[in-house]
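Shown next as structure tokens: one chain only, the form predicted alone.
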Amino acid sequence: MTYKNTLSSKRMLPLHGLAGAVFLVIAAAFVWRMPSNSKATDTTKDIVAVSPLHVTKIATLGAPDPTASYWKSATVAVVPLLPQTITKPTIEKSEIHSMEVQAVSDGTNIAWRLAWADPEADSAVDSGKFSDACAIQFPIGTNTNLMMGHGGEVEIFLWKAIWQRDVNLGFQDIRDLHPNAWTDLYWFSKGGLETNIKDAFADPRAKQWMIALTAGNPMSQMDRKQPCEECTAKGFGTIATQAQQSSQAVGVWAGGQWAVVFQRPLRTEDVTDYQFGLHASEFALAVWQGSAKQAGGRKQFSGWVPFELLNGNIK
């Protein structure tokens, strides 16, 4: 089935007072459709519902597959999204309006994906150029404030399309987007027209050079494996990437349209993660638009939105 919130407010006023305590939650009532190859005809009305996104039972979940024929049948939840006016830097509009939410597990393994749309794919790397990204957070405990955890915590998946793109083709660099691009030369490396970052700085002596890279900042990797990373948040300012990383990720762009999927055991041994289990609880997306200039706070968000296992769902 597909729900849809009809909430119709298309701004979030700031928040003063006790900041992080006080939260709007998008709590109103869900649309639910019925999937595309169900039996229901075009005379099907919606119906209003408060029941929570029910995550679809599948036999078998192998690598992350955007293009899966099982998502044609799993729950669509349509979710929408505010601008982000909290704390700053904030948005003043959204440019982006909803996303499609699906869930599905084989009872050892589930699987998010969201879907949104975006006229173009920003994933190069340049001056004043922004990646696409979107990320979907889980909360730790109960009670969890909606705003990064503000006062407790959450675990957050986040993906983005320049770490797709490093996975796919490889280490991004400025050469890769302008091929005339002269490295002059830096202590202990390789300069020229032809050289590129990863050759250009393999003696260890040179990545001496490269701060970041040398003091393990992930954000600094030339040999990605996954473009998604696990991380954990306790408020504002607060999000930090997980010692353990246990999902995986595949990001897609076509006709439009972007397909992420997150992927992950439903538990695991690292008491920093959100553990899945037959218990109703929810989630919260957001999504950056790259061509906006949409980097950290500049977002679009959702309110929670409740989800459960059921039996059945987990082995």
Contents of the next structure:
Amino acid sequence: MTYKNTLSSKRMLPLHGLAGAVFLVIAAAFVWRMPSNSKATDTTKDIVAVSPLHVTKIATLGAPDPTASYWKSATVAVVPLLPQTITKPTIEKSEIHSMEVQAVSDGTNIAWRLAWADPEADSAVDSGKFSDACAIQFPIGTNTNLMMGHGGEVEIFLWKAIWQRDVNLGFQDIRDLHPNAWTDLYWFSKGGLETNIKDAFADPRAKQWMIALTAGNPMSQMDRKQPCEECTAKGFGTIATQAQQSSQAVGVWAGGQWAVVFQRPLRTEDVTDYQFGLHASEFALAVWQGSAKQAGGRKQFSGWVPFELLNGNIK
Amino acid sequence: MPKIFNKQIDREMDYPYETSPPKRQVAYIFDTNKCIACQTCTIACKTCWTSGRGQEHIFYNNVETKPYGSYPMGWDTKLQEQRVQVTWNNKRLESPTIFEGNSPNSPPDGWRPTSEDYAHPNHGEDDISGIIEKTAHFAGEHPMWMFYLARICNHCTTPACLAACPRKAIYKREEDGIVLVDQERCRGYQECVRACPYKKVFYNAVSRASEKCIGCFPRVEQGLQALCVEGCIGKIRMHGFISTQTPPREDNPLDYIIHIRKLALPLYPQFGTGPNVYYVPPIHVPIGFCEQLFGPGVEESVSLYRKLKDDPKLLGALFLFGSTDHIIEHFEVKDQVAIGWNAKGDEVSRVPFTEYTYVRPHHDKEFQVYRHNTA
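Show the same protein again, this time as the form predicted in complex with its partner chain rather than the form predicted alone.
The complete assembly is shown below, putting the previous chain first.
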């Protein structure tokens, strides 16, 4: 089996030595294969391809759906992942070794499906407890470093299992984490722990102790409509939630596998957004294993992977 | 990695950032000999700062019984178990701090508490160090011991939480050295919770961000002492500033007690974070145990404490504890009275060495009542 590096060398230039070495390993290793029912870690049916991942054209994209039939005919890229060891904090070994990526477009919207094997869904967050999550990153401008866009800028679509849980079942409250918890009093609130937090803390005076929420921290949102967020990053430690959100996502865990779909218009009015077809057609991935207490820089990541939008892809 | 001189371990040490001391550093002195673990401090703090949902397990201030108590569970022993043996050469630390000896891409050495670790804040409460043999109390003294250790954030000089945050969401204020988590910027990675050796940064599962003791900064900005200090009924605490960029001042009670007389000592100086809560160590506890907690100055401190009655200036400084809710910037001991002034020069405290006694007549003619003096 031979591999061919299909990535342009310009992406390697801004990387420092170690990052460059990691990048080369990834670039040399990613492979394409035709759709199959195999698990993400089963690479026995891999075939080598030299062309970028095709964004498959379909007639109409409805609401994001990881189980939609069009995914069965879309090209699959199996993208190898490496443990993040370039900046601290690091992980010592990968918990997730590869992800399957597919993309489809109807000319107006584009959807990305990320799938990976995970024996357990981790969707609760608490002290020492972390959520599964994944992200896909696109470069804005040129000379964009793989690592959070250092030296340039990237747009990141980030999905978290805890956000999916919030959307599916309502905001994760203390009683969801600790069913037998008891508290005598929350000042100015109505009802105790058994009362839903949004109803119990409707009085602004009761929110005095929810400082991050009051400060507008996007992590503290209680009425999340989407389990994802669009972020901008310009280097390590700079990820920031964008003011305008144009993406939708749905994540489903079944049979030991997560499948997450991000969906967005190919072009948006938001100047902070990556524009498909205008900016470089490359993506990179990251995935976090909640059970291994991964968050932030403790993650698995890929190198830049090229993709191809057919000429007729954008209406 | 930059080198920082850490006065508490008498040597340079590695720290991820170049730092210079803040203009002045907020500091506290807790006299363990006077604490009765009434938890008034805990409740004063809890009621004001951590009464919201998601903060049920969060105590910026707690009081635990040593040797067995700890909150969160085993906060100190768990870290010590994963570290090498601590060795001192006189006042100089020979063994590595939590910032040293790790692989180049590792944050400070730490561990992650789970929610179960916070579930028993009073475990070990009032437990003594061992079993007292039957009839031992007839002999008078027995060798068992315990003491109460009140704990808050140490607003460290080289904070591990700040060093560990990959987002630089934790900062140390230039004006007073208070360490804060930016509540707008934190994304809840819990690296600070893992790194803080004192486990005084907490994850809030409702706000999904980390939180910590804010040093009562809205009060400090008004020249007032923290709520845990003001609320202390045992008057074991003093809160103020220590000099950082100038030599310690004889008339600053904190400088005087900590740096000039060396009566109060940092908690676990071997961690290397430069904690700014200083403890008067318990005088009845085996020196070996105390040295493990407070470093090599314990014997000197205990000896000083035992002679306090003949040391009017030091005794007077201690009398100012709990005597005012204002931060005392200057103090003086004169004619058996300790006097404290705030930053504006207003007298905020006056404590006589011997409390005034009033003896009232048995029969109060004005109200036509009889009073029974019990003193």
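Residue numbers count along the first chain shown, from 1. If you superpose the two forms and keep the largest set of C-alpha atoms that fall within 1.5 Å, you have the rigid core. If you're wondering where the values come from, they're calculated on a predicted model, not measured in any experiment.
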Rigid core superposition, L278 Cα moves 2 angstroms or more between these two forms: yes
